[in-house]
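Here's a solo chain for you in C-alpha cells, the form predicted on its own.
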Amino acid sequence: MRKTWRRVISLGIAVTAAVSMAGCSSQSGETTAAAASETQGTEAESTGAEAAETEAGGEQVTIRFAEHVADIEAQNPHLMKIIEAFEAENPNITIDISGREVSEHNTQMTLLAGEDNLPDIFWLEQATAREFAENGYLYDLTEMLDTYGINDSLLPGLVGSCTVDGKDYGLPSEVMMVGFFYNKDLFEQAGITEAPITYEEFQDAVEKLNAAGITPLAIGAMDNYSCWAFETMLARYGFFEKLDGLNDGSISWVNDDFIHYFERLQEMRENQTFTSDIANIGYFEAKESFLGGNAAMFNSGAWDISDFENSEIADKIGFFWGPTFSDSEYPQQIGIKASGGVYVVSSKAAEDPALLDAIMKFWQFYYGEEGTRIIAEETFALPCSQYNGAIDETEHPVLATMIAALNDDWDAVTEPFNSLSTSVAYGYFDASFGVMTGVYSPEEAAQYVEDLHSMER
C-alpha cells in the first residue's frame, strides 16, 4: 500500500535504494567561488589568518573543490550554504571551489588525472569513479568514513556508494530519483484525470495533449546524457537481469527485449511525444519549456526539485515513474531511487596527513546534522543523510511529491548508467536520442551500443 502524507510531511526517510546520473547536469561556462568574505589587503590577509590559525589551534588549510556545475550559487546552493557554515565554524580551512559544465568538468578531470595534478575534492559519475580508483587516482575511504562516522549519517540505501573491491571510493551528491515531472493543469486542459501508468495509458495521454494543442514531452537531444526516466524503461525490459551476460559477451545488445525497448522510443517519435525542436535543444531549453507551461512532461530528478520550488507552477508539478510495459517479463513497478553520483577524494591530496583531516571534517559537516538541516530547510532539497525534520507540504509541494515518491511502494533499483563503463553508457545515450530523432531504427541503434560494448569484453 501506498503510504498517505499528510499536510506536514516528515522527511525521516528510509531510503531502500540498491546504491549505484548521470547526475545532475548543468550551463556552460566556469565559474570559481570563495565562501569565505575576503579581507582587504596584504597585511589584512596576514593577520587574518594567523588570527584563525591561533584560534583554531591548527596550520591554516585549503581544500581545492571541483564540481560539475557552472554556476554553483544558483544550480547547487546548499553547497554554497555548507560551506560558509563550515568555514565559520573552522577559520583555519578554506574550500576554494571552482565549478564547470559536466561534460567539460569530465574532460578537466581525465586531463587533470593524467597530469597528477587533480583537485583534492571532485565530483564523477560512478562509473568514471572506479576507473579512477582502479588507476590510483582516488584515495581508499573505507576506514576514514567510518573513523569519521559519516556512514552512521547517510540514508542506509546510500553507503557504499561507489565500490571497487569492497573498498569505498564515493560519497553519494545526490538522491538519485528520476521520472517524469508533469504539468497537472494541462494534463487537465487535455482531459487527462491522472498520471498514467502503462504505456497504454502514456500513449493515450500524448494523444490527448496533441489534439488539445499541447506539447505532451520538452526533451533535447543536444545534452546527451539527459535521459533519465528512459533508464528506468530500460531496466524493465530487463537490462538488470541481462547485465552479466552483456559484459561477458553471453549476452548482446541486439536482443529482443532491448528492440522492444528501442521500438517504444521509435514510437513516441511517430506519435509526436517529444518536442518538435528535440535534435536542436538541450536540457535546459527544455526545462524552461516545461517551467514556461509549454509541455505538458518532462524528463528529470530530484536536483531539479529547487527550480521546481522557485516557478510559477510549483503547486502544478506532478511525478511519475514512467510507462510500464506488458511485452516485457521483467518487473515493471520499480523507480530509479539510488546515489547519483559521488565526491571523491584524490589519492594525492591523502598524502598530506592534515589536509586529510580536514577535507574529512568537511564531509562530517556536510553529512552531519547542520549540513543536512541546511539541505533540507534551506534549499529544499533531498539531503543524502538522515533528518527527522518537516516539510511544510503546502509551501513545498514538489519536494513533498518526491518524498511521496521516494518512500512509496514501487521497488528501488539503480541508474543503469553507472552499471556501465563511461562509453558504453554514454553510447546507449546516444543510440536512445538517436531514435528519439529518428537517425537510428530500433536495430541500428541495439548493435551500435552492442559494437561499443564488445570492444571491451
Given for the second form:
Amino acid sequence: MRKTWRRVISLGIAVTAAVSMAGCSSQSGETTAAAASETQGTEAESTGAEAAETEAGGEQVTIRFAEHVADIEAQNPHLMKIIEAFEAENPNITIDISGREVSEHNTQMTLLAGEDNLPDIFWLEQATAREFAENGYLYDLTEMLDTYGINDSLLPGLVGSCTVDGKDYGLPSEVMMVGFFYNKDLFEQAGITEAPITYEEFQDAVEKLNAAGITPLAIGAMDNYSCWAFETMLARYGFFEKLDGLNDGSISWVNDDFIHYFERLQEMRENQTFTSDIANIGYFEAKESFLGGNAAMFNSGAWDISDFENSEIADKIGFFWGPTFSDSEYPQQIGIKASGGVYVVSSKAAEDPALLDAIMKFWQFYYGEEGTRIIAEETFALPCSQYNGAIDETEHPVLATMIAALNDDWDAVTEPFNSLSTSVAYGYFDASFGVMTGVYSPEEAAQYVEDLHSMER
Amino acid sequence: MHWLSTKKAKIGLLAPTLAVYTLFIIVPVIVAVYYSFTEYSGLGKATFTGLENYFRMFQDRLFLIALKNTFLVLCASVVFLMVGSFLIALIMNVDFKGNGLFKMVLFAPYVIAPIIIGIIWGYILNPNYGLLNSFLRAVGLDALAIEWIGGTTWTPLALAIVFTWQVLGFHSTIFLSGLRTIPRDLYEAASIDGASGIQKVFRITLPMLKETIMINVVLVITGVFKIYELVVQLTGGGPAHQSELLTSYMYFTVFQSRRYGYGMAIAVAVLVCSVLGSFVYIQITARKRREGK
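Can you return the structure of this protein in the form predicted in complex with its partner chain rather than the form predicted on its own?
Everything in the complex follows now, all chains and molecules, and the chain you saw is the first one.
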C-alpha cells in the first residue's frame, strides 16, 4: 500500500476540537464554544488507583453490569475487550455483564428499581437517568469522578453528561453524532456529485436517485426510536429555542415552525424518499438494506462506525448532517454532537465501599488511557475520552469521515430526545413516523405530541 | 376415603391453590386497580388522580383505535375459529389413514411460541416480499396482493387469520372431545329415520355441543384479549400505533411511554371487557338453555 495514500490523522487533535460537544447538563441545545483542554488526570488517576488498591485489593468483587444492547459482543465489542483487559489487570474484580435490546432494557431497569434490585452499574437514557436520580436510585458520582481523575480524562464537552441539581449522576456511554450516511457509489450512479446541504439539494438528490431506480433512504418505522437525523431537522426549526415555552405551555407543538418540520417529512414521503416498506421494517433491516447497497442513504449515528467499517462498502460511505431549511429563522449549521445515553451507578451498590471502589476503578480504566486506546484502535469507535494516538484513514475511512464531521465548524447541539420526558419524546417519534408512513397529516402529528405534552404541564 | 369429605380436609386441600391464586392473580389485580387511579411513572410515589385515567381513555384516539382493532379481531376470530375448528373436528372424528398425523400437524402451531409464529407470518404477509403477495402476483392476482400488514386497513384481519392459525388445532381438539361424548345410537336412530348428514349435524351434533361451543367462544374471547406477541412481531403496533390491540397498547403505554397509571387503567379495561364479554355470552347461552331453545 502506498504510503502517500496513508494520511495518518491524529485522533488526539480531532477529539480536542470536539470540546464543543454538549452534555445533557448544559442548557439543552445551546451551542457551546470549543475550548481546548489538556489531559490533567495523571495525578488524580494515581490517587484513585491507590484508593482502589486499598479498598478492592484483597477480596473478590463482582460488578453486575447491565447494557442496552442484546448482543454485546457484536454491538459493543469495545466493552467486552475493555472488560477482558480490566479483569486481566485486576484479577480480584469480575464484571458480570448482561445485555438486552434497548426497550426491553429500559423496562427491566424500571422494574428492578421497583424491586430495589438494580444492577451495580447500568445504561440509561438521559431523561430516565435524571428521573432515577431524583428518586434516589442513583449514586452521586460528583466527588468520585474527581477523586479517580475521570473528569480529567473525558472530552471536556462530555463532562457532566447527566446532572441533577449540579450533581453528576452519569458517565457518557458514547459520543452521540447523528445524521445521514450515504453510499458514494450510488450517489455517483444517480449523477449526484456532492452530499446535499440544503433541503432543496436534498430533494434534488432524492429525485435523481429515484430516477436512477435507487431507493433514496433506508428507514424502518417498526423501531420508532430510529428518528435521529430527523431530530436535527426539528432542532433547525427552533426546538431548543422553544423548549422552555413548550414545557410551561406558553408555546404549543402546533406552531408554524413545527408544522413546517412535519410538512417537510410529508413532502419526503410524497417524493418517495423512504424505503417503500418503511412500515414493515425496523432499524436493523434498514441498516442491512443500506449496507447491502440497496439504498443510497441511512439515518444513523456514530455507534454504527464499527459495522460500517466491517462492511464491504466501508470506503464508499460518506456522512452529512441532514438538510438545512431556508424557511426557518433558526440556526441551520448545527449537528447533534453530544453525549448519548449514560452509564450510572446504583445507590445501593455504593453502600458497599469495596464494590464502589471496584466500580470506580473500572470506570477509571474504561475512560483512561488503555480503555480509550482499545475503543479507538481495536474497535474503531469514537472514544469519550481524549486520545492522542493515530489512525489510518485508508484503513478506517468511516471513522475518519466521522472525525472530520465532528471537527467541522457546524455548531453542536444535544439530541432533542434528551430534553423531553420519555412519554413526549416517544410521542414525537411516533408523530414523525406517523407522517412518514402517511398516517398523520402535519397538523395531526403536531397535535398528537401537543396532547401528550399538555398532560404533563 | 370419608376423611377427604370433611370440611377440614377440603380447606386443607384448597388452601395451597387458593394461596397461590390470591398471591399471583388477585393481589396483582388489586394493585393494578389501585395504580389505575394514580399518575405514576414507575419510579417514586404515585399521585392519586381519581377517575382521570378512565376519562382520558375515551379521549385517547389511540386507545379507541386499539379497542376497535381488538373488536375486529375478536369478531373475525370467533367466526373463523368456530366454523373452522368445528369442521376440522368433524374431519378428525372420522377414521382415516393419517388421522394421527393430521391432528399432530394441526395442533403444532399451538405449541410454537407466538413470537416465532409472528416471524413466520411476517415473511408470509409482508406486502413487498412476502410469500402470499409474491404468489398472488405470480398467478396474476395483483389486485389481491394488498397491504396485509403495515397498513391501517387490513392488519386486524391479518392478525385474526394468524391467531386462528395458531389456535385452530386447540379449539378443534376441544370440539373433538365434545363430539366423542355424543352417543352413537343417536346417529344410528337418525339414519334409520332417513336423516341426511347435514340434518344430523344441525339436529344432533350442534345441539349436543352447546356446552363445548360455549367453552370455545369464552376461550376465544379471553384469548383475543391476550394477543400481544403477534402484534409486536408482525407490525410492532405500527404504523404509528394504528394496528395496536388493547394488550399491546397497554404494554406500550406502561413500558415505553412510562405512564404506569394510565397503562393500569387500560389493563383494568381489558380485564373488564374480557370478563364482561365472557359473562354476557354465558348468560345469554344459559338463558336460551333455560328457555329450551
